[in-house]
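Presented below, as structure tokens, is a lone chain in the form predicted alone.
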Amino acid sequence: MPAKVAFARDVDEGLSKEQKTLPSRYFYDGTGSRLFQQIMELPEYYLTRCEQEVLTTNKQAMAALFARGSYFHLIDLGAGDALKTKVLLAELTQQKLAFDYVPVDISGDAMQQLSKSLHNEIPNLKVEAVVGEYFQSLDWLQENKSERKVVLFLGSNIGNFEEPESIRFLTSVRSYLQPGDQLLMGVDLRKDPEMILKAYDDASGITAAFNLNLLQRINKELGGDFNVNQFRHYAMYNPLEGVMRSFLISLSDQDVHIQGSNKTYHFNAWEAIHTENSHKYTIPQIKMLGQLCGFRIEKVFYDSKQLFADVLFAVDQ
């Protein structure tokens, strides 16, 4: 299905629900990707700094665990600009390990920019970028099933799934892997609720612009007539569930027409569009999730304050 047709279908499906939703995977057009890069540099957004610390501090240990004496594919799901992954790429290259790099991202712009930057920074690295959603990229794994794989799923992207979705996703990934393959997954750990909330509702408004850009993308690509000024970003964290949720709130009674679906959608004043979840975990929760999906924890790597973890899962018989 063409990407624009799928986009229109998903938007129509979400806005036709009683509780309106929009899929967070559509955040990342060119503008959205640039805004997210700005978010990662915000003082409130601890996640990137923490995971960068984890990877920088433990890169040699990770490389040693990846090195099993045979050629492997390093598959980076949701690669983006691969800022953090480049720490590993440099270490793996320095150790002269035999591997290639397969970054996967829904943003074609991001993959073009990444391929160019890697060509300049690590010219001898073999790169095969894949543009598509996570599940589509698993077809690539299927075609290369017999070769060893180390899959990266960094940045706490697993937290964007509801629990049933995370189980389906990880079970699907596991079905394409063989004994000896590995999965390195970033997870944001539970912590002070105020710290979490500020990370998703920064004082400078970059996160708000990132959320609102989803409406601008609908206007641009699907012929929508959203008045973006009549919506605002709203974020809330539930410490009982460990879930950060983001919304777009309609500031007035209004109708929005989208040419791509040839439909008009009504919004009541203060009605919410749910745009994103971000789950926070404990390590026992992650261990149980891995076991449900056929993975065993091989090693847990933390930052110095144990705010974030990169969990290396092994695939056994």
Ligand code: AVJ
Given for the second form:
Amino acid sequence: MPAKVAFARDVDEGLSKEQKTLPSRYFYDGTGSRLFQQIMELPEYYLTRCEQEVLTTNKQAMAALFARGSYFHLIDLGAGDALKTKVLLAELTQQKLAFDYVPVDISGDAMQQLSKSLHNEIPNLKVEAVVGEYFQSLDWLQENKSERKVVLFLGSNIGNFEEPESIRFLTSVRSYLQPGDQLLMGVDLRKDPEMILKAYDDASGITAAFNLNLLQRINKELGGDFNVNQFRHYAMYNPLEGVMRSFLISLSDQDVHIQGSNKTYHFNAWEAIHTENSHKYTIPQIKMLGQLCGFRIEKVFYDSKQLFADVLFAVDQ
Ligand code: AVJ
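I have the form predicted alone already, so could you send the form predicted together with N,N,N-trimethyl-histidine?
Shown next: the complete complex, the earlier chain at its head.
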């Protein structure tokens, strides 16, 4: 199915629900990817800096655990600009490990830029970029099933999934791995709710622009007539569930027409569109999640404040 058709279908499905939703994977058009890069540099958005610290501090230990004397594929799910992965790539290259790099991302722009920048920065690295959604990356895993693999799933991207979806996804990843393969997964840990809230509702309004850009993308690609000024970003954290949720709130009674679905959608004043979940975890939860999907924790790497963790999973026999 062409990407635009799927987008139109998903938007129509989400906006036709009793409680309106839009899938967060559609944030990342050109503008959205640029806004996310700005988010990663915000003082409030601690996640990227923490994970960068985890990788920088532990790159040698990680490389030692990846090295098993045989050639492997390093598969980076949701690679984006791969700023964090580059720390590892430099280390693995320096240690002369035999591997190639397979970044996977839904943003074609991002994959083109990444291939180019890697060609300049690490000319000897073999790169095979894949443009597609996470589930499409599974095809690649399947095609290369017999070869050794280290899968990276960094940045707490897992946090966007609801629990059943995360189990389904990790179980499918596991089904294409074999004993000796590994998964390094970044997870955002539970912490002061105020700190989490600020990370998703920053003072300069970049996260608000990122959320609202989804409506602009619908206008551009599907011929929508959203008045973006009539919606407001709203984020809240539930400390019982450990879930950060983001919404777009309709500021008035209004109708929006979308040519792509040839439909008009009504929004009541203060009605919400749910656009994103970002789950925060405890290590016991992650251990449990791994177990459910056929993974065993080999090692947990933390930043100095223990705000974030990169968990290395081994594949059970
Ligand atoms: C890219 C999914 C990890 O949930 O923290 C950042 C996306 N949304 N600010 C996250 C995001 C709002 C981010 N992930």
